[in-house]
Each structure stands twice: as structure tokens, then as C-alpha cells.
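One chain is shown next in C-alpha cells, namely the form predicted on its own.
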Amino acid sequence: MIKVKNLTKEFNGITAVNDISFQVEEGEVFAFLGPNGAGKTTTVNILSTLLAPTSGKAIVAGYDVSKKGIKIRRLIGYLPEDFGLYPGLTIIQNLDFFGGLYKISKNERKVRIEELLEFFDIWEKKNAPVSTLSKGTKQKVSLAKAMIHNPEILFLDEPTSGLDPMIAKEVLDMITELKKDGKTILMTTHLLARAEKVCDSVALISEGEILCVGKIAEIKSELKTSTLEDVYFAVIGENHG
């Protein structure tokens, strides 16, 4: 579903992603894990065309970013780590205006936006502006605008950061029903834990460079391994000791 080949970007000489290469297949859960500043969000920016890469490669669902991004757009829902709503607006509101930026009827995002809110348990609070709402109620709102239109793939950029345990797992259980459903979900992450529990792949990212990739389980039995945090300070500590 997501191909990326020697993907580099460059900000004014600075390189954010170097040189990266990874494969993500469809309906499962790809977690890229690393800390702050390491090209995560560069990454899925790119993969989402909101930026171009300075070179490489990568395709999703089929079509190169760099060649067809309106037809990626209608593919993929986006949450971004600030939310990406209009504070003034209502939940309904929000969403109808997002829903109709996919141009889609009235009659069916008034269905579709019913089916969301009940599915994220936020249907009693569907008038609410969105500026009274709890952190972790605003990530259910933007969860829901990325998939209004029910996108094959979506891209989370840090989907429980910030949020309560109990929120933070409302969310990833969320995201274990969407994989039931055959999305195709890439998030990012500096949360080891919260990503094991729902993810089938991972790549390890620090400053730019993939230093491993592939299925969890495959990664910790060859690093002899219990925990993804084990995975992740071997792999980290190698290369960064």
C-alpha cells in the first residue's frame, strides 16, 4: 500500500530524512518510531503531499507522490498532531465542513458523521465547540475528520501524545477496529509501549536515518528481545553509543 525507496528531503542544507527505504502492506499497522525531531512527521508530510521530497521515492496506494497528489488526497485521511479543526466551529460542524471539501452530498455526511460520532462515543456531545473540549475529545473529533470519507489509509502522526492512559487506550483501541476493517495505518511515535500494543511492523528512526525495520515480532526474536523498548535502546544505543 505504501512504498518508499532512498526518500530524502533537505531543508536549506539541513537533511530531515536520509536516504530512507521501507514498505508498508495493506491492512496493517506500521508504527515509525523514534524521538522528537528524528524526520517522523517529515516523513508521513511527504507521504501525504503536503511536502515534496528533495529525492526518492515513495508511492501510495499506486500513485507517486510527487505526480498525483489530489488522487493520494482522496485516498488517505491526515491527522495531524495539532488537531486540525476550527476551534469556533461545533463538532457537526467541523466535520460537515470537512465532509464537503471531499464533496460529498449532504444527505451522506449527515449518515456518515452519525455513524463517526457514535463510533468515537461522542455523539451527546456533537454541538459542542470544539474549543471547550478536552484533549483527548478534540483527538476523537480529528480522528473522525481524517476518515470522514473513509479513506483506505490513514497517517497518524502521534495519535495518543499527550492523552491520559485511559484516553490514550480508548484511542488505540480505536485503531485496532479500523485494522479490523482493513485500513492500512501508518502512525508515529515516541511511545514504545502504546505502539506495540497495536502495530505489526515498526521502523526505528533517529536523526533522519532508518536504522531497522520490519515485523515486531520478527525484530525482537533476532535482537533476542522481550519488549519493543528493548528493541529500541539496542538498536538506538548501536548506533548512537
Ligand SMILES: Nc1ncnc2c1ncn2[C@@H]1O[C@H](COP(=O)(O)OP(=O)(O)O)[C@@H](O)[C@H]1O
Second form
Amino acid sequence: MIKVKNLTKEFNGITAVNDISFQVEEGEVFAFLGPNGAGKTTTVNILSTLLAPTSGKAIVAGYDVSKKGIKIRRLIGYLPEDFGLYPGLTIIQNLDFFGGLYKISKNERKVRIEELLEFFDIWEKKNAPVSTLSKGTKQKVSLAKAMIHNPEILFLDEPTSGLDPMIAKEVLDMITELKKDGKTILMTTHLLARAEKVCDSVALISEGEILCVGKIAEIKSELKTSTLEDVYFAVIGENHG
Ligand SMILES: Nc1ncnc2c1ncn2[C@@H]1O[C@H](COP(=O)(O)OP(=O)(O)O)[C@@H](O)[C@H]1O
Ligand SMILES: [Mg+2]
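Any chance you could show the form predicted in complex with the named molecule after that form predicted on its own?
The complete assembly is shown below, putting the previous chain first.
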């Protein structure tokens, strides 16, 4: 579903992403793990066609990000690091606005929004302005927004960051539900123990380079570690030492 080959992104001489390659299979949950500044958001933004790569290739749902941005954008949902909602608008108004951008008809939008309000358990707050909501509720609205056009592929940048552990668990449980629906999900996260439960595969990235990539079970057996956290400390720690 996602194929990345020798992808590099430079910002005025700074290499944010350095020659990375990986693949995400259909229906897989794939996590990008790494310290702040590793290049996770930059990679997600290239795959979401918000940023152009400096070199290399990225194919999403069979389309080249450098050539078919508009096609790709209809097939993907994107959860940015900072919610990306209109704070002055209510939950319904936000979802209706973004649904309109995808040219979903008024009636279809209404049905879809009701489904999402149910799924994310935010029905009661549907007429509250987003600015009045807790961080956790904002994150659920932001996920609902990413799902408004029922995309096959989801890019979730730090979907649990800043959430308390209970809400973070709820959000990750929802991601598991989306996986059961057959969605392909690429997410970035810091929650290693939870990521281990939700994800099939991971890429460990540091200073723009992928140090380790593959199925979690295979990586653990190769490195003879029992948890993803141990993998992280072994791989990222070695690189920093
Ligand atoms: N628009 C930009 N202009 C210049 N440098 C940037 C820009 N975006 C990201 N960077 C740099 O690229 C590197 C990777 O950043 P980012 O992808 O946001 O990392 P992460 O999401 O893993 O924390 C950092 O050194 C960051 O400062
Ligand atoms: Mg980031």
C-alpha cells in the first residue's frame, strides 16, 4: 500500500530524512518510532503529499506522491500533530466543513458524521465549540475529521501525544478498530508498550535514518529482546552512544 525508496528531504542544507526505504502492506498498522527531530513528521508529510521530497520515491496506493498528489489526497486521511481543527466551530461544523472539501453531498455528510460521532463516542459534545473541549476529545474529533471521507489509508502523527493514559488507550483501541476494518495505518508515537499491542511493524528512525525496520516479532527475535521498548533502547541507544 505504501512503498518508500531512497527518500531524502533537505531543508536548506539540513537533512531531515536521509535515504530511507520501507514498505507498508495493505491492512497493516505500521509505527514510526524515534526521538524528537528524527524526521517522523517530515516523512508523514511527504507521504501525505504536503511536502515534496528532495530525492527518492514514494508510492501511496499505487500513485507517486510527486505526480499524483490530488489522487492520493482522496484516498488518505491525515491526522496532524496539532489537531488541525477550527477552534471557533462546533464538532459538527468542523466535520461538515471538512466533509464539504471532499465534495461529499450534504445528506451523505450527515449520515457519515453521525456514524463518526457514535464511533468516537463524542455524540454528546457534538454542538460544543472545539475550543471548549479537552485535549482527548479534540484528538477524537481530529481522528473523525481524518476519517470523514472513509479513506483506505491513514497517516496519524502522534495520535496519543499529550493525552492522559486512559484517553491514549481509548485512542489506540479506536486505531485497532480501524485496523479491523481493513484500513492501512502509518502512525508515529512515543508509547512503545502500547504501540507493541497495536502495531504489526515498526521503523526505528534517528537523525533522519532508519536504523531498524520490520515486523515487531521478527525484530524482537533477531535482537533477542522481549519487548519493543528493549528494542528501542538497544537500537536508538547504540546509535546515540
Ligand atoms: N519546515 C522545516 N524547515 C526547516 N527544518 C525543518 C522543517 N521541518 C522539519 N525540520 C527539521 O527536520 C528535522 C526533522 O523534523 P521532524 O520531521 O519534525 O521530526 P520528528 O517528527 O521526528 O520530531 C528536525 O531537525 C527539524 O528541525
Ligand atoms: Mg513530529
